[in-house]
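Encoded as structure tokens, the following chain is the form predicted alone, with no partner shown.
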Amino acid sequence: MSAVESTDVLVIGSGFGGAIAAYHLAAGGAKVVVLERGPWVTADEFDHDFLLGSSYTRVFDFVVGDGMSILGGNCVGGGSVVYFATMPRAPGFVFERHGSIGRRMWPAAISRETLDPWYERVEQALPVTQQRWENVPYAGGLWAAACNHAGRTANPAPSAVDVDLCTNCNWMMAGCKFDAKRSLLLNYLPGALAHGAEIRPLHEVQHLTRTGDGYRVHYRIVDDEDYRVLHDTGAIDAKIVIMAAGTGATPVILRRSEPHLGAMPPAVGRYFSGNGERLNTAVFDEDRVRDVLGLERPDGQAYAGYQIGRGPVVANWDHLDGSLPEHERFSLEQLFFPPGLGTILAQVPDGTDPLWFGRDKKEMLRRWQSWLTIFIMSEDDNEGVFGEPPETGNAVRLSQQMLGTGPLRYEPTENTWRGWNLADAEIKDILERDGLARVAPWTNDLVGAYTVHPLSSCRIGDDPATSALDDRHELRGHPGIFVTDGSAVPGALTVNPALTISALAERAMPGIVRAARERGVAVRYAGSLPEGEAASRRPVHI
């Protein structure tokens, strides 16, 4: 172990919650160090390849739990490097949800109205812009036409993609080599560096201990090629610690720290939400697409454009209606899910048993360009619970990169299944109408449910029994530790959560700066945003 270093603020993780905290605290004058478990990969290193060692396996993490698997980023920039950059604000009814908690899930201080100014700041900083119909790729147009044919509505979604730079290559999950996707590598993180913050990749935090006036953060160096191999240990003292390691890692680090820090709030590692996510795959009849919808590409094909595009661009929000009962509200987005899991878990339509292999699956794969994947985001019951932490990290790593098993247990309740079943039926009604397509939801039989937007394992709230954090994001009973990643979000949002996670992190910053000042850190809240395109784009309002 090297000599113990010291800093004012130690940030664990460099995704949305960590990058925003690092920027504001560094801009305000604090000495900031960011520890990131994954590598630092830049745009010129983002590959269009699935080989082991390509950016796809280096920056992407797939952790299999018991009943729920989590897919997310594992690199400097975190989830922003691998996300699809669809950035809607959460509907107002989300903030009034009760779910399985038995009371309003969100703190009384937070509503859609009080969060709107913070949404606007993030929309300026990334920036987020409203996509236009003339820029929607083929898959989005097909989804919109099918919705219209079935009497539903469809909407181009707000997005953090510069469409003037986008080539519609659909390699967003491997990192954007064209800098079209506005990841944190282009705004908050360079802004933090410009103000003196230090970012250290391949530093995996193991646990925290107390010091006289703050905390000591203990880490291990991760091998750059084989993430199963850990090298030297080290420690850094800090007066303020920002936990932003991600929903699947933050509660694991805190639970592992419990013997050193004392009892954790009971909600640490409980009330996990998968954001009610589920996928359906439709296989279209190209002739029916032409005859029923009247669609045709310049090359004469009706569709056959599954691989062309840039993630979700068109959404159906007909069921984001606050007058509907809880667990019956959901959004439906069209997206492209790349090969690998996308081809293994997609099931053959009309099969009576899970059909993720065999002759019929082979025929389905032959027609893969005629696929359309529909992404459900609904309201689950916060039924996930983390078990005992692994010896190191957040998972037992099974392969050199990408794959591991984690301590999350998730058994969907009847409420969660009600939302999924209603959404499945809605997709089927839209896409199978007049023989357009055949549709089937992905199987849960291999890896359980799956989410790319894990939330709520260290919730903010007003009730100490069900929330690990107060409404300022401070960990109950452990002053000076704050959590600003997706684990702080109280529950499922029914839409993509990156903008809400970011808005909550922005909202938390003035309070965290005050806490730092109370501990003797010379820092102020400047309220600025990272320089760059922020001032040249108008924010979007939905």
Second form
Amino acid sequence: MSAVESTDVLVIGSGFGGAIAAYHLAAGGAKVVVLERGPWVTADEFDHDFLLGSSYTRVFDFVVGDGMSILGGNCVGGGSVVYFATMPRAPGFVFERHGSIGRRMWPAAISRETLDPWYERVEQALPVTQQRWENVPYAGGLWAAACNHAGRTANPAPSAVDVDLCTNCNWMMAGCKFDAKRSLLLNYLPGALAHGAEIRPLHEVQHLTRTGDGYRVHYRIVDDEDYRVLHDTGAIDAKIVIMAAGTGATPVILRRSEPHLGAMPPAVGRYFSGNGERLNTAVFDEDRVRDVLGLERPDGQAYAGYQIGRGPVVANWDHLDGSLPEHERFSLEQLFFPPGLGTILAQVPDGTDPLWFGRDKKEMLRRWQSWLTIFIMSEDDNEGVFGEPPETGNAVRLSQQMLGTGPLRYEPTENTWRGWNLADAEIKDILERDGLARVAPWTNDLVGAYTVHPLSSCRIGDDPATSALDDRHELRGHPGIFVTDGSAVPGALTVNPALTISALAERAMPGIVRAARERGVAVRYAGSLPEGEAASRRPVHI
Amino acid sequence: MPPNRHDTDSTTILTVEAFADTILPGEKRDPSDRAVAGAAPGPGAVAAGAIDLLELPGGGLAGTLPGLADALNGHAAELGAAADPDVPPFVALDFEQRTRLVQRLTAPDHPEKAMWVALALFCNMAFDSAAHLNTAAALEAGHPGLLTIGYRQPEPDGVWRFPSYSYGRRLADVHPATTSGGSPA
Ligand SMILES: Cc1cc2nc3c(=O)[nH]c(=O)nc-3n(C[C@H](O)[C@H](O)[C@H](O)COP(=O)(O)OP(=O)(O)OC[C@H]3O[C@@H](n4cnc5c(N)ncnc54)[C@H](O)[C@@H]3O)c2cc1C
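Cool, the form predicted alone is there; where's the form predicted in complex with its partner chain?
In what comes next, the whole complex appears, and the chain from above leads the way.
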């Protein structure tokens, strides 16, 4: 094998945690290489197509575990390419949570107040904007009207979608064709490239070993079309390693590295949270929508607009109340989930078994355009634990893309169920009022619970027994390894997490720059932000 | 290599079709149809192309279909249904029996649950997202599943846009503890 390459900083994964680190370290003068297991797909390749092998399956990842399945991104830009771009800050009480450990879970240095300036930076960089009622798609309007009818409030949530460019096609999980969704392909990643960072797609990191003054990162090349096939191996030496492979992968890579690096802190691969996520699907009675809520579209229909829009736009925050006991606080967000993955788990309201397949399910599908999905984000109990790492990556891949099985186990506790049950009941109370709709939660029987918001598998904290990272995101006992992705977040946030993940990554940067300098890297913290540009349309040269 | 139905033997096809028809049932293709039980009006997962999708090499199940069919027929035979020399044991069951067996095989405590859930997932996908076809072309050709769910037609360039999308007015009061940027306090 040829001589091993070397770099100052090696970033694993190009989602929020990876892109933000790559930008700041490159902007400050460090030599940065980003290894990303997925392909580099640009806006002109994002298809409106469910066909196996189209962008929808190339950029997406679905790992089925025991009791919990994780959906995420698998491409340059990570989750930002497939996400729905709803970007609220987490409510203040979240940072005071105790969870299952009997003490504050978050480091003493972090509260909503101290995080606010970092939130603001990310909001500026993406950017995130406040949404106006005039632009809320039908499904969000329906949820708002139903909440209002039941005496509740409803908020258009802040979003990283440029509404002027958006066509409300609801294909955002396949990547945004119109560059309306402000993914990382439009800000931090082009910013990092402009400062000389290198991004290498289809490089899947397998494990780390030690070198004299840093770490050696070992990867395999992933086949462009069939991700089950791995090609050459390679390695890169780095003085600083940033782990940002996402909550489902970062602890797996670290655990696989344990024989080489020595023992990992006990919290690596423990305390996983699904962000208390759970879905309900309602089927609306179109006549009642018109008669009870007074809603009518310009074409005369009442609703029938499930397919139209841009993911979640309107949220109910009445239960984001810090005076309520922990595990009883949650938000309820209207959501679109495409067919296929978004229908199989939906159960027939008030039906008789079987509820997820069969005759009644088919009848329910006939009314698909009258569906509304409500997304619960509550406080779970950090009860997820990762078992032995699979041979490569973080899953055993079943399909050429998208589908595999992983080592996560999750058995919801009574606390978690308390939040879910309360939230289910609240949704029912709002939506079944005056015969508006019939509603049922998705089944957990098939793939367990499921989350698009995995968190906490390698979390920050002040207590070494229950946190893998210190409050500067450095892996305990392994100086020079930092974790800046969702796995660092201590627990469920009761709202969408990407803004908080990003704010924490921004906050960690000055400290990581300092650590790099201490290792002889000529880098400074410039404190700049990337200039937004429509870079995802530019041809890519690797 | 393109999927080729003749690669899969007829017992496997009949059995997997009967499974797909249990997930999303449809009307019989002709009076002699045994795999499709005819338990619901309109086309079901079989007519939507479940076998075509399952036979795509990229899906991951193509090579396992004969084994899955064998296993399914084994479970059906255990039920002691009256043997029918004309069709595989699972196909010999009536719709209610097939349904109960699939319920049992996909229940959380069944040791083979994962493989039956995966099979069901693909049958469902064939119906409501036609993952074996280009979506715009599938709609153009009248794909029965996409039509059943009422999936809308794209614009002439094969791309979806909804110029009319909003009721255009405020429909609720916002939460009193909302910050100036629109986040929870
Ligand atoms: C459908 C969907 C909708 C969502 N909508 C929202 C939303 O509206 N608002 C919100 O706040 N959040 C949303 N999320 C969640 C959000 O996308 C994630 O919270 C966020 O992307 C997590 O950032 P991260 O940096 O932790 O990891 P990711 O963004 O997941 O990035 C990790 C990257 O690492 C790569 N990787 C993994 N393993 C390896 C390896 N071994 N070697 C190299 N690279 C590797 C992955 O391919 C990926 O690109 C959504 C998620 C999904 C799936």
